[in-house]
Structures are given as C-alpha cells and as structure tokens.
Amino acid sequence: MIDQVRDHVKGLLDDGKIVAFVGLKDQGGNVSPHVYTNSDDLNNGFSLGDLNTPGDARYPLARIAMTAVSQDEKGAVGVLVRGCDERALYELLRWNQLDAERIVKVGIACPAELAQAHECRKPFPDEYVAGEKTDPVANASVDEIMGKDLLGRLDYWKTEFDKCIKCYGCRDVCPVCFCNVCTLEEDSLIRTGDIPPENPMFHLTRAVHMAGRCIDCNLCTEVCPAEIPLRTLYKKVAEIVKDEFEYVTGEPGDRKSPLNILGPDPGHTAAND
C-alpha cells in the first residue's frame, strides 16, 4: 500500500503536477507532518503511520496543508487524506480559507479497526488511491450518555469537564480551527488565568464554536490528557445541527454551514424547508 501511495506521489512531483506534499515521515521511528517537495525525499521515511493502530500519527494534514499553499504563490499542493482528511478539506473551502484548485488530494481508505475506534461515519475520502473500504460506524458513545437522564448526563460533563487542565491541545490540534483570534483566549468571556477553566464555560463556548464545523475526526479527545471525550460533545452537536438545519459537515457540494452565512445560502432552496 505504502509503495503505491509513494508511487502516485512521485509521478504528481515528477510531471509538476504539485509543488509540493503534505505527508507523514517516520524519522528515527517517530512519525510526524512533513512537507515533500521532490521525489528524491519520498525515498527517506516516507510513512502512512500504522494504520491499524488508533491514536498513531494522526495529524491535521489539511490544515498544514492550508498554511502550505498560503506560503506558496503559485502551483498546487498534494495532501495525504483520509476520511477526516477531506472532510476537514471541504470545510475549509467552504470557509474560504482554500483554493481548491490548488489542492490535489491523495486518498488512504481507513482500516475497520480504525474506524471502530473513532467511530468514523465514512473511513475513507471520496477518492482514493489506496485501501479497501470500510463500513461506516455509528455513534454509540452518544446514545450511551444520551441514555442517562438530564441529570445523569449533567454530572457526567461537569465531571469531565473538571478534568480539564486548560492546555488548549483541543484546539491546536483541529483541522478547522483557524481564527486569527480565538474566543477561548478572550479574557471578556473566558478569564485567561484561570487554570482549571470555568466548568463548563470553556468547552461549552468552545461546543457552540464548532458547531457546523466539526468534522468528526476524533483528533481533539486523541491528544486530549485529561481524556475528556470530547468528540462524543461535538458529535452531539452536530446531530443538532443535523436535526434543525438539515446540515451535515464535511460532505462535498456548495451548501455552507448555517452558521457560516451573511446572505441567502445558494444550497438551500424551497424543498429543503
């Protein structure tokens, strides 16, 4: 799988198809982003991580992938996507925040394994260059808590959210964060010395700002060390957002979010009312 990625990658470079990938390297054993800009590197470290191993090498190509083509003029940047990947890649162009002609997308489908690990509605992108698909998973994390009562489920954020050291990691680490200036740093709304944050203050306000944006890659409750899973809240959230406007994030199309809209939304039309 991983010579036919590199394959295909090195024939983009090649041809002067892209100027450049966004990709994973294994250095020394650790895997990490990193930024290809000739076929020669592709020969050291090139990496998919391993794919069987939740938590291993996830990364939020897309948006380095984002800061990758804001520092090139010109020509088109190839990018490593998986499920999440091109979902996050949807959202930001829909935000403005990418050309898409200057993304070219190279696509790894998601082993089960995986996907029943993050509960992922579609482990594999729309097009892709290597991997066997895989069932879709459902949200069995949310309709375990959304069996307690008002009560139960209460307690049982406001005793998660008391674990929160305040290390800013679920933000850092989203695709499809990309505010110049963030409300969780806004000493008017969340008081900046204040560690641990105001319960629930901090990740409420932070719920309500991805609402119609999370993309449901699990990255944030992955590298979050308190644990709080936090991809359950915002998959929550978005059935929500499902319910009441008839909106799903990450899926391809013109639609944008309802709450990314100044005038009417050219997606939506009479027979969606």
The other form holds:
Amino acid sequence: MIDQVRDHVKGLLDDGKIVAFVGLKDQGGNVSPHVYTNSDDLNNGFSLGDLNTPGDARYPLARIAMTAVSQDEKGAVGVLVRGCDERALYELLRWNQLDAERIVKVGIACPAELAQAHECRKPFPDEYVAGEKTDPVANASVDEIMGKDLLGRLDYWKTEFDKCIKCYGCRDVCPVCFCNVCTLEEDSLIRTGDIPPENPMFHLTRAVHMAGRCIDCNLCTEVCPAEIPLRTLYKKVAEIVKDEFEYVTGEPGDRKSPLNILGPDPGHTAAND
Amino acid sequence: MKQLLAFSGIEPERLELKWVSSAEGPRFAHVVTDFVERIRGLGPSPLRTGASARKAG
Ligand code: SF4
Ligand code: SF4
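For comparison with the form predicted alone, kindly provide the form predicted together with the partner chain.
Full complex below, order starting with the chain above.
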C-alpha cells in the first residue's frame, strides 16, 4: 500500500500539481513529520506511520500543512490525510485558516485496530488512494463517566487533573489549536506558576475552547505524559455543541462554528438597525 | 457550561447566567440575592473542601 501512495505523490510533484508534500518520514526508526519537495526525496524514508501501513505514529499534519502553505506564495501543498487529518482540514477551512484551493489531499484509510485504539468516529477520509474502509467506533468513554454520580465524576477528574505537569503538550499537538495568543498562558486568567495548574480551571478552560473545534483525533490523550483522558472531556463538549447548536466539527461545507460568530458586522449600531 | 460542569462533577446549579440591563437595578438585586441564597443552600464548593474530604466527613 505504501508504494501506491508514494507513486501517487510522485505523480503530483512531477506534474507540478503540488510544490510540496506534508507527510511522514522514518529516520532510523523514528517517524516524524516531513515536508517533501521533490520526488527523489520520496525514495528515502517515506512512511505512513508504520513500516508499510498507516501506523500509530501520527502528527497534526493538517496544521503543519497550514504552515507549509504560508511559506509558498501561491503553490498548492499536498498532505497525507487519514480520517482525523481530513476532519482537521475541514475545520481549519471553516475557521478561515486555510485556502481550499491550495490543499491537495492524499487519503489513506486506517486499519481497524488503530480505529479501535483511538475510538475513531470515521477511520477513513472521504477519498483515499490506499487502504480499506473499516467501521467507525462508537463512543463509549463519555458514557462511562456519565455512569458515575456527581461526586464520583468530581473525584475522577480531580485525580486525573492533579497529574498534569503543565507541559502544554495537549495544546501544542492539537491540529486545531491555531491561536497566536493562548488563554492557558495568560496569568491574569489562570495562574501560570502552579504545578499542577489550577484544578479544574486549566482543563475546563481548554475544554471550553475546544467547543466547536475539537475534531476528535485523540492526539492530545496520546501525547499526554500524565495519561489524562483529555479527549473524553472534549468529546462531551462536542456532544453538547451538537445537541444545542446542531454543529458537528470536521465536516465539509462552510457552516461556521457557533463559537466563531462575533455578532453584528463592524459598524453596526442600534442607531442604524 | 452547565452540562460541562455536570460532566466534571460540579453541581450545575452553581452557575447562573442572566442578562440584566443597567436600567434594571431592582431586578439585578433580586437576581443576585436569589443566587446567593441558592449557593448558601448548596454549601461550600466541593472543590474547596475536596471531594474526598466531603465523602469522609
Ligand atoms: S499534555 Fe497532559 S500533562 Fe501536558 S499540559 Fe496537557 S494535560 Fe497537562
Ligand atoms: S482530540 Fe485533542 S488534539 Fe485532537 S482535535 Fe481534539 S483537542 Fe485537539
């Protein structure tokens, strides 16, 4: 399957359809994100996250593509997308962080095992050049918490949040955390000197900021050195946004998140109503 | 917000959001007094006392 993907990307680069490709590279066993700029590059370490298949080495490629696009004046950038990367791209487009014309998706479908491990809601992009479609995995983690009583939930999250070492890894790895200024580092809102950070303010603040944004990729949970099940919290937030506003993140189309609407247009006052 | 609080184990009644215009003094006083009474009724925040402390007590 890796050859299929590689050939496809080579074609795109050789035909000048893209100026760069954001993918993964295996460097002595370590898989990291890489921007390929010519097809010869692809003969050296090209990876899908595992030896030959979409493996568990994942990165926020959609946001890296955002940076790659900003480095070239007008060329299109190719990007390796799984289901989660595609959701991130759709969401970044809706938040006006990307220009659809400048992105070329190269899709791969993830194996069932990986989908299970990440409770993935759609383990394949809309179009893919390799891999096979497997079933979405139902949401169980939120129900588990809802099964507890109020005190049980508080105990659970307090204990989890107390493990936090405030490395900001959850935010840094997030494909849809694109703000230039972050509330989590604003001392007047959340004391920045504490470890663990203010419990539960730090985590509930991030949860609120993920409303209408989190595309459920599970990277934050995966990267957290304290193994805090962060995504479960954001999954609940997504559920609330869906129930209240009928907004689902990571879908195509230009519907704006309910939290991306700033009210009346500039210049609007009661006088010219 | 209330639903997120409930998911985190904090009584949602501890949060209230109401729009009061600057011209509605008496209504403002009423809303605040009501809320203060409700919060008193709920007792100290479980975050302050610690959930486990409350269980033990
Ligand atoms: S990744 Fe984990 S330990 Fe690091 S700031 Fe986020 S929650 Fe805390
Ligand atoms: S699951 Fe975590 S890393 Fe992924 S989009 Fe949501 S908050 Fe960001």
